[in-house]
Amino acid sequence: MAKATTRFVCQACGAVTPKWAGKCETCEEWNTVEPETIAPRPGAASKGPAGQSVTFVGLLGDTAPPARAVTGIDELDRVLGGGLVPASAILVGGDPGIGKSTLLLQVAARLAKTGKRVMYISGEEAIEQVRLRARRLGVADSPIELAASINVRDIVASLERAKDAALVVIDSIQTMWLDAIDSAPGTVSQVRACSFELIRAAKANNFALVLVGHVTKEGGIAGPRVLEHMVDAVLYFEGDRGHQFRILRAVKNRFGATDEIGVFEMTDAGLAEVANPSALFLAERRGNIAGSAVFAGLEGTRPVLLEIQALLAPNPGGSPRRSVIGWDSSRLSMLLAVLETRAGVRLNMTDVWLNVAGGLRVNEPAADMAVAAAIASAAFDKPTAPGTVYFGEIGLSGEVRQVAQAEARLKEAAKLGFDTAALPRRVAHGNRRLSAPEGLRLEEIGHIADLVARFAPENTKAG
């Protein structure tokens, strides 16, 4: 009879070692290696029957693809690509208290009121705690089936008997426990094995499965990296708990785009959708202040206007500080070097603080020109024009490069009342002429020195 074996697994990266060590040699994290006992599978020692042949079918198929289940929350449906796909597995991660459970309870309530069978299984809260949250959110009358359990074997057996379930929420995967593995819930082996059993049940019984995942201090989803490969979609819930905005971002989606975002506002009655995030992000903007510029960005297919704020302070000590919130710090360093080398803006003895107002993180290089405008505005203490938006990528030689979806950015700017757009200069080799909205004036900028010249005094030579 086969005996149980013990191995040592790093809880940060999943690396397996034959003996304990204080430091993982793979990820170099301290105190993350823990023992895990693997029980032998019944009948594993004996030779099993020969495998059967696998049936292959054509790619086109004879039946229509399954219809998506629309949740009724447009921001979530946008991120998912149109709704929940039957037999799919979705992983939702985010910081503690960011609103993951709140959002999923609201989604479950909306879907249950349409007549679909929805099951909500909590491993962190008791039934009464979930009911208390439902009353606060105003969804206590929804026909959701609740359960409080961490035993995956019991959960899978119950789900296999519920043949008509449309959505199953597991809150959270780190609390689930499988008795075949002798380790505590939340360990790498438990998370991997529990996820496999739950995803297998979802595929076999044709219901959409949503797993709530905890995140580490670095911001990644806790547990083995293979968990993100096993699921069909990975959604991150971003935002500051001290700020009312919440951003739902897809980083993996087998059934839709991976660059879409959903914007929510945290209220006393739960999460409310933000249909026009540009107006909300700019609601508290104050004009005639140096160091502020409006960026016409793009998140997936959605144009979003954001305020870029820059603050400069003299630092004669020779070690200037660069602090960034909501943008790439390495790109800021590059842009500061270009401003100083190509446009003559002296920043080597100046502290620079940069902030993307509203809590949204900007990842696209099209924000370069808005950041440069905000820094130049702060450097020369001259406000940007109140009705102007900026977008364009800046290269190392100081040239302003074109970016994608310029027309969508311009339409969003015109819709919010802006009258001028500073954008990259269009080259002459066959580019289609931009269709600017009526009333919006285009100002083409070919080099960063041309942008800085708008703010520098006439007797100051940039370049």
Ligand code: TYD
Contents of the next structure:
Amino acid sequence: MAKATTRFVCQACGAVTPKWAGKCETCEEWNTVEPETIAPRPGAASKGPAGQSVTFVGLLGDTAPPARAVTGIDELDRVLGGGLVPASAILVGGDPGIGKSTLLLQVAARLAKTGKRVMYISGEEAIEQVRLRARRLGVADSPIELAASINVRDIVASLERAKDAALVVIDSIQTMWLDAIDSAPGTVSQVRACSFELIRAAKANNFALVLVGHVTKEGGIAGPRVLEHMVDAVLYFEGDRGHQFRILRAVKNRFGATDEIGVFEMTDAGLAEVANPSALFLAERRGNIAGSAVFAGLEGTRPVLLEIQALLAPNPGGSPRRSVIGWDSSRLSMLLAVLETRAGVRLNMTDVWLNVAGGLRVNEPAADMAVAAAIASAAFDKPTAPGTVYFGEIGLSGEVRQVAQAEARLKEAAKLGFDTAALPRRVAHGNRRLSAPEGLRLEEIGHIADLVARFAPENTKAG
Ligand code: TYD
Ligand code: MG
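The structure above corresponds to the form predicted on its own; please give the structure of the form predicted together with the ligand next.
Next comes the full complex, and the chain you just saw is listed first.
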């Protein structure tokens, strides 16, 4: 007869070790390893009953695309790839207080109003609190079925009886508790076991399950990074609490594209969809200031215009400071080196601060050109032309390289009233010819020195 065994699980990354340790060997976090007792499962050992044979089929067959439930909140539907898929599990992660409960209550209310059966189970807030929030959001008349519970056994039993549910929201997975597991809610083992039971109920009863998860400041969902591979989609709700906008980002999606974003704005009456994020991000831009350039970026499939700001300050002694918010700092170092070496912009005795205005984080190398323009503009104290957007990757020899989706970027720039785009030289790519939208002038830039020349007084090098 098998005995209950104890193993040790890191609460930060989920790594399992046979021995306790003060520091997790996998993620190198301190004081995260905790004991966990596993009771033997009857029949789980190799001595159990013989397995049945699995049926294998060919790749071709009649499989209809999933019938999605459209929530009516376009920013969410797009991120999901066209709506909620029945019998799927979605993890919505984000910092505490960012607006996850608000968003999901709004989504649940919208869907319930279309006649779908929607259940919202809160483990964090009492019924009264959720009702108050619903009133504030103006959705109190929506026929959501609301419950406050943390007991997964009870929840699953109730869901088994509700065969026709379209959406079940669990807020949050870290508060859920399964009596079979001997550890506190929020620990890796609880989160894993609770999710497993809930996901199984979703698959068996054909509803879409949304699990809300709080995230640690490092970006992993607290405890359960283990959760990410159990679910069909992982959406992160992010944003700076100092700013109004929130971004819902798909980092995994079995039923749609990843890196798709939905943009929302937190208002007094909940989250409002932002159909035109560029206008939001550029709203506070002041023209005619040196050190600012507009980047025509791409978030997922979505073009977004952003302002990149650079500030330079002389630092004659010691090592100059480089500080970046919203972009990659090693990328900035590289770009500064290229500016010095290939375009003669002297920055070795200058502090450089770089900021993506509005609090968004940019990951694209395509931002190189806009960053270089902002820095060159600051270095020579000459503002960029107010109607110009920039995009293009810059290589180590100073060459400006092609980037993906130039057309989409140009279209967005034209839509927002920009008149010029500084972009990589359009080498003939097969038969593809880039066409400029009406009213937009294209200025091809082949080398970083050509970009700098637009800011530098003739034949002068900065210094
Ligand atoms: P909440 O949805 O509770 O966050 P989470 O579930 O991610 O922890 O959001 C809480 C914050 O949102 C809180 O600071 C107040 C703010 N808020 C608004 O600004 N407007 C609103 O209409 C609501 C409901 C919340
Ligand atoms: Mg909440």
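Numbering follows the first chain given and starts at 1. Between two forms, the rigid core is defined as the largest C-alpha subset superposing within 1.5 Å. All values derive from a computational prediction rather than experimental measurement.
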Item to check | Core fit, then residue 449 C-alpha moves 2 Å or more between the two forms | outcome: no
Next on the checklist: Quick check on residue 26: with the core superposed, does its CA move 2 angstroms or more between the two forms?
Outcome noted: yes
Next on the checklist: When the rigid core is overlaid, by how much has the CA of residue 63 moved between the two forms, in Å to one decimal?
Outcome noted: 5.3
Checklist entry - Cα shift of residue 16 between the two forms after core superposition, in Å? => result 2.8
